[in-house]
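Here's a solo chain for you in structure tokens, the form predicted on its own.
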Amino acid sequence: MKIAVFSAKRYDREFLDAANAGAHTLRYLAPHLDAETASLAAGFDAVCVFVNDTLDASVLETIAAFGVKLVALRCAGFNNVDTAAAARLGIGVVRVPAYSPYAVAEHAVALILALNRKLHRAYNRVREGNFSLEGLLGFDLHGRTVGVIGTGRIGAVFAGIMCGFGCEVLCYDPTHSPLPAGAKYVTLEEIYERSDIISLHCPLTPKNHHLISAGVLAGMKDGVMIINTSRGALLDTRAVIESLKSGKVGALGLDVYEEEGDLFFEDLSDKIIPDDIFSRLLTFPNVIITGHQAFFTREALKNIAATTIGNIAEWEKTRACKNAVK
């Protein structure tokens, strides 16, 4: 098959080429797939895309007219794909449901530790010869209450790590998958009311868009720490900013952002960022933002590439795939 790989970076080429081993023709394209770049899919049987590519009905109609029959997502989430339009157009959609739950879960823990012990501030101080401890006071994680929203593979691994710290771990998920020893399921309301730290590990759906809203924030503990390594739009960013200003939210760790599509995965260091909301977040000393790097480990990239190529091969042979998006 001839496959157009959009949003391609050097590391994508490295791992996909190794997994492909010459089986398919891969053409690497730097731009995101969207309405303006959809014409680049002409002449290809499939497109391989990532989290910030846009596959709405109009884009899917364009690439279908070029003969594209498969969308291969090299990620778990598929909220950027109009799956109903894809089905109507006869385009298959496959994804990578799991690559390394440890990568994302461990990154969430890293954000907690960095925020709690003010590592980002301490690092900069020491480099400037300032060894004062004022303003760097943290707290013991042992004995704290941690809320986990979403207990799929990543959420379950995260819950297990936090149990290892000696935390009380409260979990919520509509599907009660098995939990590590020490964690228990409760209601969302109990998580909001009792948690010192809340970490989001759920997919983005129309139902949970802005799951963390102004009303929900009002019911949380004063000084709560919120971590989001899942999907940006789970948080109402404007409401979170107001809660940071009031002190209701004591710390915020983000690896995702609602409007990250024009920001993340690019070097914008010589440009002015026009997103005022994002720029406002960067002014808070108790906020750490990473650019959607939680997945970014060697093990995860190897698994993503292997599953993506495997999905394409399976679909090519049978026009079906165990990792198909329904």
Ligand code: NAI
Given for the second form:
Amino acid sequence: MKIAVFSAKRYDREFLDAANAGAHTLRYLAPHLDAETASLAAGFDAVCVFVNDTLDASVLETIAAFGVKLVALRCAGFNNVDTAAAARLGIGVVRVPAYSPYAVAEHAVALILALNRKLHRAYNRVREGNFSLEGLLGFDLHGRTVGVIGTGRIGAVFAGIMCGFGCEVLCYDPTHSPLPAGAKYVTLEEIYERSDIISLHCPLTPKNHHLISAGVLAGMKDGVMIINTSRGALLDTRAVIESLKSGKVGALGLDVYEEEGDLFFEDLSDKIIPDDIFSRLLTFPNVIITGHQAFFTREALKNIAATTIGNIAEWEKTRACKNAVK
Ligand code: NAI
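Write the structure block of the form predicted together with the ligand for the protein whose form predicted on its own appears above.
After this comes the whole thing, all chains and molecules, with the earlier chain placed first.
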């Protein structure tokens, strides 16, 4: 098959080429797939895309007209694909449901530890010869209450790690899959009321868009730490900025952002960032933002590439795939 790989970075090429071993023709394209770039898909059988590519109905119609028959996502989430339109147009959609839950769960823990012990501030201070401890006071994680929203692959691993720290781990998920020893299911309200740290591990759906809203934030503990490594729009960013200003939210760790599509994965260090909400977030000393890097481990990239190439091969052979998005 001839595959146009959009949003391709050096590391995508390295891992996909190794997994492909010459089986398919892969053309690496730097731009995101969207309405403006959809014409680049002409002449290809499939497109291979990532989290910030846009596959709405109009893009899908354009690529279907070029004869594209398959969308191969290099990620788990598929909120950026109009799956109904894809089905209507006869375009298959396959994804990588799991590649390393450890990568994302461990990154969420890294954000917690860095925020709590103020490593981002300590790093800069020591480099400038400032060894003062003022403002660096943290707390013992041991004995603290951690709320986990979504206990699928990543949330369950995260819950297990936090149990290992000696935290009380409260979980909420509409489907009660088994939890690591020490964690327990409670209501969402109990998570909001009792947690010192809340970490989001559920997918973005129309139903849970802005799950963490102004009203929900008001019901949380004063000084709560919120961690979001899932999808930006789970959190109402404007509301969380107000809560940071009032002190209701004591720390915020983000690996994802509602409008990240215009920012993340690119070097914009010599550009002016036009997004005032994002820029405001960067001014808080108790906010750490990473640019959607939670998945970014060697193990995860290897698994993503192997599953993506496997999905394409399976679909080519049978016009079906166990990792098809239904
Ligand atoms: P999963 O599908 O294994 O688990 C998601 C869980 O969330 C399911 O158990 C589901 O029942 C639950 N859920 C759905 N709606 C919910 C709600 N309203 N409240 C509470 N729970 C709810 O997914 P997985 O692999 O654990 O991934 C979780 C999310 O992490 C993904 O959807 C994706 O958005 C994000 N992710 C982020 C990455 C990053 O690099 N930052 C990388 C990979 C995934």
